[in-house]
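Form predicted on its own, single chain, as structure tokens, below.
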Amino acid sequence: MSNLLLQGVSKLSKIANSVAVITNTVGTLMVLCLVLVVDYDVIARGAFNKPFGGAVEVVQFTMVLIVFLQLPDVVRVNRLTRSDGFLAIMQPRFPNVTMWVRRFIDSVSAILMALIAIAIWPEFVEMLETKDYFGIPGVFTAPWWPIKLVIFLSASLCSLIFIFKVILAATNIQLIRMDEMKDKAISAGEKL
């Protein structure tokens, strides 16, 4: 692969990774909103005997959103539930074989995520056109299409991230832990 093309793919990968971090942040904010809704429902139910009528529907709605908003970042940092034990044992002895096995796994994962995106797109279009909703009329209702759109966008982004991992062979993304940042800050301060 030419160096120029590889640089372009690398830049696109950085953009996709940045979007994944942003969606993770939005998902985390949704968790906080969900906590507020549940707290409000509990307090209103217990203290004033006036529960929030749409609490169950809001919880169902936001749980799906949270999962799919945070999924791309989980893929980005290699925290998707899977067993890497075999690859960890192979890595020291057969690094090239391990790299190709990882590429194969990431390729299959990219295809599966693309299939999810392809499968959900017609549902999104249908829900957008028919204006279907869930909930109890008069109590709480919300449209289905935002959930379908988030699932489509999330699966598409996950597929892209997997494709970039295959192309760039990003097998060992290193995360920075807080204690490492403190050590780096101390050592940087000593150099000054």
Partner chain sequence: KAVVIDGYPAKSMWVDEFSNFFIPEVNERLAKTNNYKIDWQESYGGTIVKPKGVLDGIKLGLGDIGIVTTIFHNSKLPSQSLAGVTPFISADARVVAKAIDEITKEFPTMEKEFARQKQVYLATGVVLDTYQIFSKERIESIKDLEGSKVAGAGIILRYLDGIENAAGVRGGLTDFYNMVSTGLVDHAMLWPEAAETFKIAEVAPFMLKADFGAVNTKTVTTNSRFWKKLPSEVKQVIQEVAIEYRDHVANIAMNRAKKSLDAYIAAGGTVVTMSQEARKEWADSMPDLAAEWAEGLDKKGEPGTEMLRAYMAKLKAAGFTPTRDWTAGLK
Second form
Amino acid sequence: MSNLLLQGVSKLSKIANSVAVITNTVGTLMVLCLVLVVDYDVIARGAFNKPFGGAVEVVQFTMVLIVFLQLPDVVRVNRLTRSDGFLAIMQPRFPNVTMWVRRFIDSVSAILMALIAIAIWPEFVEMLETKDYFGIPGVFTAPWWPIKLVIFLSASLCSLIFIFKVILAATNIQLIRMDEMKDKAISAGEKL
Amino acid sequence: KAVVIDGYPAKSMWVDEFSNFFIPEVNERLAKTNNYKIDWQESYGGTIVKPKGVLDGIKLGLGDIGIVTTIFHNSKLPSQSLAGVTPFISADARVVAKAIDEITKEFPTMEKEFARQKQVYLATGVVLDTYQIFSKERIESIKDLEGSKVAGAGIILRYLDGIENAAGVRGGLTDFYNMVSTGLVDHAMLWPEAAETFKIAEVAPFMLKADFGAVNTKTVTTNSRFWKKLPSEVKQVIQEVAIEYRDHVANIAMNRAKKSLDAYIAAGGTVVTMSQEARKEWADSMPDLAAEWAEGLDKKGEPGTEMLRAYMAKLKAAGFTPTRDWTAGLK
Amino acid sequence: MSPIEIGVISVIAIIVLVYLGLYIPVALGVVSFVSIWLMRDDFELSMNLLKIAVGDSVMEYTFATVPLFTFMGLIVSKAGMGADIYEVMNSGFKKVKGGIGMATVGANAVFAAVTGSSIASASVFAKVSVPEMLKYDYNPRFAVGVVAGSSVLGMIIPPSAMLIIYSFVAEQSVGEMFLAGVVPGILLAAAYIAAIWLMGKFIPKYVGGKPATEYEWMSFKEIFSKTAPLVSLITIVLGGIYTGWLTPVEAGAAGAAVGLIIALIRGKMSLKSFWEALIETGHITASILFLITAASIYSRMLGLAGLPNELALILEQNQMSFMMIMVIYVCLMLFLGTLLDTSSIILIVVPLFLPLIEPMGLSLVWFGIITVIGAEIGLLTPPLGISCFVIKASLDDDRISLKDVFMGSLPFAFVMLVVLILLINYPVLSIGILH
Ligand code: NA
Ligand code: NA
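Compare with the form predicted on its own: the form predicted in complex with its partner chain:
Expanding to the full complex; the earlier chain stays at the top.
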């Protein structure tokens, strides 16, 4: 019975993960978009005396999209900034303790992400109702609500992925550890 | 206990005056009756909020009293652009500050906008006299601006809308020196005090005295929940001091502007006064910003048109003749 | 609880949680959340703090420099430009004792001007330069030490993600921070070269190596074709920022576009590696900016607690000397550097010390350079030294253990410390370049 439940959770976890991969792809395209917008403004201004009035707002907008669309994937592949020297030392000697520490860590993370989602939701509703925008009227304006929505969805998804990590920690702990070893060089790279 | 917040550093004029004028003044008056005492915590310069975050910070209770820079919030505080959409009237910060303050109190619109952000309006701050145009070459009219690039920020970029082929380039104050010196832009719109601070005279030795006019950019507000809990004696003292702060800051702005202009000239700058006809020509070239503004408020059921008329009347009563009658386009 | 107590307890809580292995942004966020809640007995205020900090911090225009320069750096290294510059340098330094080491430092300094991270430098040069040194019988420890030490240049010589992060926390202009990093970066490179020369002179055994046999000078045309792409990129990026033609954000975008064009012309960019660079850029941006967001929650919490005001008061009362503060500051950074990565150190210590530094009338640009270099010493120190990890991982050579990498890096960490002290004493070295 509990095994069946675990399988169900595992399936849900896979779904959450693939959503993260999709939003990650969209976020990746935003990086390209950012390069294009800024370069367009530079060229239009320098060569044609026609700067793009909304460059600042569009850049701000894409930054939010890049960060929050990619964050769930960063969580999924364990690349969120951390220092796991202690866990690495503990792992071989006290595998059980380490597993619980990991569960604790992921639970705390899930709670924080959930709190962020809960905090942002009313903001989104309010922005949608009031149609608030940022920028200069008559020059360029962009609405607030998509930004709040993206943050809300991103935080919710991150929270879910963390929750699945907590539940599934016992079953595929070995796998996670190997992944992390493999990712070590890259994840170190994350921190610049 | 009261937490005062602004995202700008403590050395900014209006923050400095809040510390050294507003707060001591309130303390002194409260000490007279000795019934209440406020324990102030001053958190400026990004310790709690960034400049753009003051409005939300007060709303969310991260600060109790704060200085909101209204130009960042066109969408939440649309009525605050009143002085910005009516250029070429008065470059006297004191008059504009008083007029805006009175409009706020006579019409419910501005206070309503703040109430929606869960805060109570205390005073208007006008911290600069007027924007001018600083250039490499001597210029006299908008003919000289045609086909050129002008650095600026915010609503004043729209003043260029009617000039043929003139492009507004957005930039931060700290960038203007470099933008002009490299020729990225030909002109920059800023006010004399900023011109002095950033040594604009070195790269743009000609100032066209266009006198767009003083603009309200700051508002002192307080969190509604905090305000409700204050005893009425304290409320009264704070409101009194707020009005004095309004005039005090506007006065300082005028004095500084004059000194800065002298410093600009001393640093090798030349001031060219724009002729009345040239100013009129520019004012007439602009889109009807004021009517747009009033219409926007009218549509929301606010007395935009009335506010605009009342504001113009106040400035006229103070002895100023508008270069362009911004009420002409009203329906 | 007094603000000071809250400040101290929260810092300790953060350090403990981080050492335990909690994600650093989560640690910062959770501790701040709980602190406010306890301090004001107001759960809603804690929620409001989250509300205002999330999104607000990411919306900063200048943060677009993070993805743009990261992307440029990745493109540049994927196009093999780092290896090119190394070959050119090597042909010049080959005859000197420790010459390949010096060439590595030189190439790193140049490469640093187009990449925003030390990691890119560490992985590129671990692959090109270490095997070359081993071929000429250099001491393996020395070889990896040189690469680790000089990789740090990537984050001091602009563009640099760390200077961007600092400029956000301290509200300084990114352009000025970049310019201020130029001289200290060059100084550090020079100090490394001098140190290698001294080692070659006094402890030649430690350096090892035999003189090169072939004296093959590169033809001028070859040198040109290998350096021109990098030099043109540097000119666009740093020149654009210095003259004011481009904001740092625009310089980043221009650099990314030009780098991409160069890579395409040289035919070294496949669609796959292009896509990888994009994804990598996004991941790095997301994790850095999420970290910054969390750090801004933390620094706002300290502000709400009134810690900056208290610190300023203490400073006033105790007349703490400049030297004292600096000693405490550097020691704290070295301590945190044992386990934390550079950006976390910056984000934790700067909000604590800014209120002490600002009233003393010291330049915050200078303070930023001090902070970034001080925090980067941690890249080279065990147990967690990112640069060393990356080198070990990209070398994939069993003859060189992680311990060797750390031991080899220590002399260079020491040189960094010396340069740091120099920079603290002579602020003009950093800020002299500004008008
Ligand atoms: Na760099
Ligand atoms: Na370390």
